[in-house]
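Listed next as structure tokens is one chain, alone, in the form predicted alone.
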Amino acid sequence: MTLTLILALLATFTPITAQTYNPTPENLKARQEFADSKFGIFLHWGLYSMFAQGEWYMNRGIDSKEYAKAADAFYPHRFDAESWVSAIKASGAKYICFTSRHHEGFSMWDTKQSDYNIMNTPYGRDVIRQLADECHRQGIKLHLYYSHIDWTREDYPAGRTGRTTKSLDNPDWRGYYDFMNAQITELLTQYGEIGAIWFDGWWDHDSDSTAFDWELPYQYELVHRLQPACLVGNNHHQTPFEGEDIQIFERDVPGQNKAGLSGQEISRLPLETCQTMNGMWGYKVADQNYKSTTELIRLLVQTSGKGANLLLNIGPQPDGTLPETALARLSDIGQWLSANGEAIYGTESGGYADGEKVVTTRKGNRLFIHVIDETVGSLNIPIEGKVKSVVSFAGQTALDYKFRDGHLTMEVIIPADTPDYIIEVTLK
């Protein structure tokens, strides 16, 4: 089916009844591959990078028409998809999630649905095309973030945000909904295999005064019809809706709610925690508060201990380069994963955790105990089954232990400067 025909059918598509979602075998396989991957990199990059104030800068009351003038100067002349993907692959990440269109409404690809896109800048090259081609070449999955919110288009019915950026007199939900679906169709028919569509913005209309039907089942059905293996996730901070394939937790490990966005129940779907490497998602020139390598490794271990992925964010600079500190962190994480990835990739939750001190991952009959707090002096861990051996993962050196009444007890001495001391338990 040609793209023109798809768009024509889409324009006349009127939902009648909700569909019951039955994931295809391709989708179920993709879910497992996603769950096994454990580590991805989030890239928040758009016109907002030019202002160097983070991705929400326009919502401070900036007039959208004045804001849009920045497109005439957007020239990320140092953007190199090969360099980006190579650095991310070397970090041990298995997929990239890229912001195709954030709340500002600017599209980072050659969309035919709006002139407000990367092609109408001095740069004039399709960023998603370059990323997609390079991801396919290097064997990294590409996921695409897509905002349900638009602070520029007047047909988007403004909710809690974007109320001071544009006129609120001309909302047209049907026209805006068709526009979004036409863009999603472009993304899923012109750029090869896409691993997931990562929606964001449902929360803009989550209050009684602004709530309305987002018609998500029909949008999800469109994604699955165009690419059955493409996963659907939505950063709505709720328990998953029908048609979703992954559950997202923002700024928190599943089961925690320190940031106030992740109090929802944990589902049986594959899980993902998204977190920033510094403070902001988009590039902010003053934000140099990067988490240390040790903090990031421990965050990856904690999410793995919950059976979840870590989607770690970087905000590229307006010239198209990744910040030097972010590149250094990627390199450090890659070195650690090259030595310890066996205890992370392809694992599931080991079923035991002691706050932020000890977590466990499991792969078959191998249980990995991750001690991520150097103050831990002794362990007492319940284990089902019988223990065959207990060794240090790094040196495969036998360790002293006791196993009685289903509890493994042992003393641990953690070497200095060890972000994660791993003990491997083989079960009979």
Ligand code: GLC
The other form holds:
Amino acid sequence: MTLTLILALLATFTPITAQTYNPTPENLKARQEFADSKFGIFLHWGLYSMFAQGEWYMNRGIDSKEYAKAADAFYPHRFDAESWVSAIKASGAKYICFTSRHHEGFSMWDTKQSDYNIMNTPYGRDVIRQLADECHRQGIKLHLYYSHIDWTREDYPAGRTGRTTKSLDNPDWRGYYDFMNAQITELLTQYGEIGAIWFDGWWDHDSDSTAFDWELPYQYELVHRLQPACLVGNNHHQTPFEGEDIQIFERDVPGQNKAGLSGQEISRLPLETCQTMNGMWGYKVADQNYKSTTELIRLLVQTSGKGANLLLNIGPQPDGTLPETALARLSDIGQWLSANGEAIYGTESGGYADGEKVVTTRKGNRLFIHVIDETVGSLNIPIEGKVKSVVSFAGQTALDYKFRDGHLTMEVIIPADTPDYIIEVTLK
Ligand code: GLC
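Switch from the form predicted alone, shown above, to the form predicted together with this ligand and output its structure.
The complete assembly is shown below, putting the previous chain first.
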């Protein structure tokens, strides 16, 4: 057989799915903007908020029909998109990721694909419409979380969760897949620019993932066809799949795996770590275990040190307001970022880190050393190139240092109550 013939035969057998995804120029630009933005706020708000037990409440063996009765009492009379968006913007966050439909299956917008939605509650107003309009007005990006799981619909082929919530007799993947794509089409054609679709739930079939085909390539292609700049992310806890634009880490800074969901390799896509402000994503009445402002700032700095974004979650309350403590944290982070954002936004990883004590970010020839542990007394940092100056970022005052054999060494005196002591090194 000639080589040409072999090649021709091989070409015939190349499956269509082997085509590689080529992001459009708009998409690449959106990726860069995303990577530069460093900080977003996640909002988990749905019918589950009514039960005040977190967004997984239904999975505790609750009958979906009983659960759905909450819709008839959903009346978040204090919801005000403008105050949410204003408070979030003032925190320095550059985008909001909102749960359009979580695993419970309730849609927070005027969807025509299912009656189980916000319009059929006493409240009766489209939350996504209000949020999208307000985000566009205030110039902050809106991302939409979308669950692949549905614990209410009978056509969803149940995986390892939600098995006790509904009758499992009528799985119909084709019908369910079409339903999801019709919903995604609504979200991407009726609410103006959407910054990202943030999928979740792939892991519901992870034990049979080789057998179960989520048909993601077509769905991703649909998103990109409707809005080329819309980023596709999927919280599957794997290295990114073809067609994805960002890589998501749940509850861990990339490279760490304390929560057990993040052993995957770090890709070259823009990175995002999502984390809760307290312990739960959806509002949980017993969960007042908020991280301190200092802890949250350090978390943001650590993610920036990895070149990643922090997507920090808040669970809005049943009445439609954000919890007071969450508002206080937003305001504190905002104050900190307005003074120090220069060393965070638009930076990339500076390369060097010493565990959770020291991390670095970089912008052009400026290297920012972030000391985020008060016990650090001295630094010894390898630096490529030559050092021109070393100053404290806050006061821009010159600091004593030595630079020898490619190593910057210096003593560090951290002022009291400093969540992040920043040293700015200008390189030649
Ligand atoms: C997990 C949880 C889900 C939550 C998400 C946020 O996938 O199942 O409830 O929305 O993490 O990262």
